[in-house]
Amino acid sequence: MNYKKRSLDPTAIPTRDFHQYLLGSVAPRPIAFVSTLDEEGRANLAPYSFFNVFSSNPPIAVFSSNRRVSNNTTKDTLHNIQVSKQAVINVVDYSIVKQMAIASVEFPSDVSEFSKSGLTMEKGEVVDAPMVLESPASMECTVDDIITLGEHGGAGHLIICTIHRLHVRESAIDETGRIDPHAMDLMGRMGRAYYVRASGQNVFPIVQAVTKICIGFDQLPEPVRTSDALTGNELASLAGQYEIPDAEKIQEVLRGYAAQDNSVDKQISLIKRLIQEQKEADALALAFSLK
């Protein structure tokens, strides 16, 4: 693999180009589909991908409404939350992603993105701003702070929100009471015009206990650790195990996978296959047989 990187100085290239490099590098990003009300009670709906949650207790969501690069103007969402100090953050699933794209169009302030996108306003419990009925999860928020990050085109306004209610679609909650990512079917924003769908084969578990110490890469036998045949992820499957196999386990695995050709290359090929078959304990024992 070629690890050579291109060095980009944000002061040396146009903001619009550096913006796209940022979007392509920090991806996928969750989408905040923010609904607000202006001082006349008119609803606005706009998507933002500079967004995440940053605390659970208190529950805090943060998104950024950037100045337009083209003309340095600000968006209706920013004006509305400055007036009302309220917003609803709705997530975007696959079923509404193209409607979300329509809502991103810069309609005049007196035009409803709900009407243009065909989405439905739903009354919340805490704030006046409407929720998006079709969204699988909506967060009713009050705005705690707006931090201005700059005065030029592309500069963000960091909007810090306290979540007072989280509404999750019942069909997205499984029998254990947890959210099923496949049922949520969320969309992520990439760079340029690209999106990613977080469901199906794109969603998979990685189980690694953070409070239990694993053996790490440095404890792997040198022939395995330096092998070009094993990827970083495959080596991590071994390094993420919690104890080095003892001699009895190693002999048991050697008997079970005895082969006529016991060369290092053949053994590493077998280790690779065992990792792919999710037999990491056997693969680790075989790896330590090469030490």
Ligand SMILES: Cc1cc2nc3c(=O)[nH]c(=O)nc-3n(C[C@H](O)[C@H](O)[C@H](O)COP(=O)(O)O)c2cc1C
Given for the second form:
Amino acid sequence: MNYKKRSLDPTAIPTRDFHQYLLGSVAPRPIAFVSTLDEEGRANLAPYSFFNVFSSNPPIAVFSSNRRVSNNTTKDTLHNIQVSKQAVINVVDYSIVKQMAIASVEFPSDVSEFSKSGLTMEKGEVVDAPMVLESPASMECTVDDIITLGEHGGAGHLIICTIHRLHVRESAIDETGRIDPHAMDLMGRMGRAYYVRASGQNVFPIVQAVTKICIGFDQLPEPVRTSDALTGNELASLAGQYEIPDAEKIQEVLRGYAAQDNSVDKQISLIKRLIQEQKEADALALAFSLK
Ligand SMILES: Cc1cc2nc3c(=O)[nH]c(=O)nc-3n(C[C@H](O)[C@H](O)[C@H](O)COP(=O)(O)O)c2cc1C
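Alternate state requested, the form predicted together with this ligand (shown: the form predicted on its own):
Below is the entire complex, every chain and molecule, led by the chain shown above.
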């Protein structure tokens, strides 16, 4: 791996270019598919990927509507929210991602992106702005604050929302009452025109209890910690375990893999294989046999 980095000073390169470097670096981003109503009650729908939730109690979502870099104008979503102080944030799954892209087109303000994108309005319980029926989760929000971050093209307006209802598609909730990430099939925005689909083997658990103290890299036996054959993630599956194996466990594993007479290199390839086969406890015992 070549770790050399390109250093970018936002004041020294055009905003357009810095914006692209930012989008490519802070990715994938979740997509807020925001519906609002204008003063005449016409629905507006647009995607915003400068978005996240920042608090659960109270439940707060924030997204940013930026001044266009090309002509420093602001967007319909912002105008509508300044007046109505409400919005629905819908999330975007794979099944509607191309419809979402159509809704991002800069149609005139009096044109509803619902009609253009072929998506369906659904009435919520709390706010007047419509939800997107086809979205797997919709949040009905009121807007608490709009923070203006600058006056030039590219400047954001942080739109801080309290979530009053979260509507989640029933079929995405499993028998334990929790959301199945595979069933959500959510999309993320990358840099340039790239997206990522959260599905298949790209959606996987990493179980690391935050309240249980783990071993850490510094405690791994030196030949293992400094080995070029093991990646950072492979070493982390050893260092992330909670107990250093005792002599008995080490002997048992050495016997099991008939690994007593092997060289350090051979032991390390065996450790690597065991990690890849998800036999992490055995790999850790072998690692500590090299201490
Ligand atoms: C996936 C995606 C994410 C976007 N994220 C943002 C964003 O975070 N902030 C922003 O100002 N524009 C963002 N845009 C561009 C707006 O969606 C676009 O300017 C849109 O026309 C605004 O619509 P409106 O004027 O109806 O609000 C994004 C576009 C796409 C396709």
